[in-house]
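Starting off, we have a lone chain in the form predicted on its own, written out as structure tokens.
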Amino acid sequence: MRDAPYATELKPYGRALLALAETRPDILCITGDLTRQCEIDLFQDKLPGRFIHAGMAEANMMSMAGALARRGYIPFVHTFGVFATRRPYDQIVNTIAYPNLPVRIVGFMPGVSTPGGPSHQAIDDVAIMRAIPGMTIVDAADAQEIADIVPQIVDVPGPVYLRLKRGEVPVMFDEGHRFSLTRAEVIRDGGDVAILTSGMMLASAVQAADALTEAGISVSLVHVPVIKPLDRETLIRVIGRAKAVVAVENHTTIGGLGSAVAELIADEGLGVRLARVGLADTYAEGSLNAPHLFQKYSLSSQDVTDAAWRVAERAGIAAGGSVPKVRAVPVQAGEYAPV
């Protein structure tokens, strides 16, 4: 992986979808009145005949996507994550998921990445979509991964929910990195604490892993971009070696990645202590900026480090001493650094 701060790319998803659609005439692009905001103005400009404005009517949009999928198309449906999951849930279940149709639901602005308050913050979208039988859930971390995800999800049987950061997307992985629909990625392999994360929290988890390693803790760091179906084999191996586990997500701690990990630990009888870093059963407030929200709701790199240190102490590691401090990362214009 590259070192922070990270260079950023604009509209990596929009470019990837357009490139794929130019080779796949069965792909349709549907928007819920959020075109530029979901990077699909690029698609609209180049392929207007396969671009559908559904308006601010998300339930109808999902039903429309299901009907088009029945006719042999692969609809990619776009809006903010909260509007892609809460509002049209019944239509997703009955017109897309129950008939197992190949609709790709793309939700932008996950968790507290938007300062827009509870009406716009998708803090429960993973929990909602995990409950739907047959739903694949992908939480992308960086621009390179997004470019690789789009062509890989197009032919997945049944529905897919793709969770994406909006705006300037960091480039964290080295060239040649390959996303896998079936395998979580072990970025570091250690024996004391395993940090499991997904999506835009990967940057914070990397900073926490650095601080813990410098303090003498042996850290495994695992990026879990596919939350459902979970790569049980890799996680069982990593968790089985660890003395403590931390699950980190930009989402409520109820029903998301942390819950999936807790279920796995219980199912397999792994007997390891687990800490969960996420939104603690609360709605976030509105704000002038998103980084403030990550700090206020304990989702920062330091919060991940603190949680890992506490659970390590409970597991008999890191007895005594003070919690290591995360290194501050100076950021230039156009760069991205973890909160």
Given for the second form:
Amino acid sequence: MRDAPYATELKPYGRALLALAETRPDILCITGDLTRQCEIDLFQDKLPGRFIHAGMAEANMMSMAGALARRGYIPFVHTFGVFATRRPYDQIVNTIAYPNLPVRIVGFMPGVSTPGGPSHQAIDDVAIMRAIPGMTIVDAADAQEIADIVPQIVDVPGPVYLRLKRGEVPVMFDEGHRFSLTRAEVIRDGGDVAILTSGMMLASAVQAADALTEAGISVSLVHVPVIKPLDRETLIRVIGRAKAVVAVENHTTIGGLGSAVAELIADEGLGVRLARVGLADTYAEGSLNAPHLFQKYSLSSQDVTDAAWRVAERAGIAAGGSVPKVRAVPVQAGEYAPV
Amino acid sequence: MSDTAAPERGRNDLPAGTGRDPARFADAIRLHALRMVAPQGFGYLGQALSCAELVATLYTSAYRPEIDDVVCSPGHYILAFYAAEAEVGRLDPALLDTYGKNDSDLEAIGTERSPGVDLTGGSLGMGLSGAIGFALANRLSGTQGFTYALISDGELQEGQIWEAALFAGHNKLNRLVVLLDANNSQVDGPVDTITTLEPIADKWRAFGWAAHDIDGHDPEAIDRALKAALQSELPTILIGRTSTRTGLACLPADADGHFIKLPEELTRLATEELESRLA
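Follow the form predicted on its own with the form predicted together with its partner chain, if you could.
Up next: the whole complex, starting with the chain shown before.
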């Protein structure tokens, strides 16, 4: 894994989908009036015969995609995460998920990554999609991973919800990094504190893990891009030898990764204290920029560190003293570092 | 796409109910529906009564099961399709006796598992979008089939219907044919006491559709509209004006068309009425 600040790429998803579609004539690309924003202008330019404008009509878009899937096509449906999940939920359940159809629902702008306010901030998308039987949920962290996710999800038998950052996407993993649908990725294999995360919060979790390690705490860090189905085996192994666990997500703390981890801990009787970092059962708000919201709603790297330190103290493993400070990472234009 | 190529020569291109009299076919649907619903003492008989001629004429005049797709958008109507499929020998009539019972393949509200149609569902207003998906798939793959979708007037209250109507009109999906059962019945009462849908035909025309406003119990009018749809350059809707009491004179005037109660005596009278007409 590379070090922050990270270089960024534009349109890693759009390029990956086009490359795959050029070899797979069964792929269709459907847009809900957000073509450039969802990086699929590349597809529209090159493969217009398989590009469908559904317009701002998400209910029709989802049910139509379900029927196209019944006819052997693999529709990739694109809009922002809020509109991909809340608005057509009944259509997804009844016309895609219950029939177990291979529709790929791609929702951009997770959590507070947009300053556009609660109407545009997908803070509950993972929770509501996780409640759907048979839904696969992928929360991507970086451009290398995205390039591998697209070819790996195309043949999943049932529906997939893919959650993607919009705009500049950091390059965190090394070239040739492989994404796994079945294996969470153990990035640091420590012991006492286990930090579990996915998507945009991976960068913050790395910063926090570094600060905690320097303060003498043994930290495991696990990237869990596939929130459903959860890689229970890896998580049980890592959590099983931890004294405290921190789940970190760019999402409400209700129903997402933190809840999935809490369920796992309870199901398996792992009996370990859990701190959930995320939006604390609250909406965010409109603002000038997203970093302000990550600060304001306790989603910064320092917030992750603080939460880990507090839960470690309660578990009797923090060494005492003050919370370690996260290293400041100055960024140039075109680079990315977490707040 | 090779897996969805045009139909091979030799596929049966005759309508499923070719040679059958649509009026008698409609009564056969009514009798099957009555027998399916009667053991429960209540059920979706009114839906079968109102759509009987629409479905019967679709089967006798147009729908070719090996080539076309059929969608039953309101899953509550599925018993009419179970009945029609049994009539044309595509569904074991003995299965009709299991309708709505525990562990039956014939659930009372159509679902993913329902035989006899290409798509149905119990959450209303979604079937037209599915029909559009089929029509679009046919266009993309160069397949020749038509897509027929039964929808109900109550469903016109769902926004998704109009999203779908816009899409089909804009994309000129001219191999898409909707049969609208305008029976003016929904759970809370007559549709027109709850929302004003009229002018229905003008609404669809304004969305880019060819609309035929017809008596939905008149097989000849339905047949003419279905024939016209084959030549249309626009998606077509047949607005069939119907009633949930048509075809059973014995039903009381105040019968709740959405969910008809069938005490034993009424069941006996209704069975006799239909059997004597079919004799």
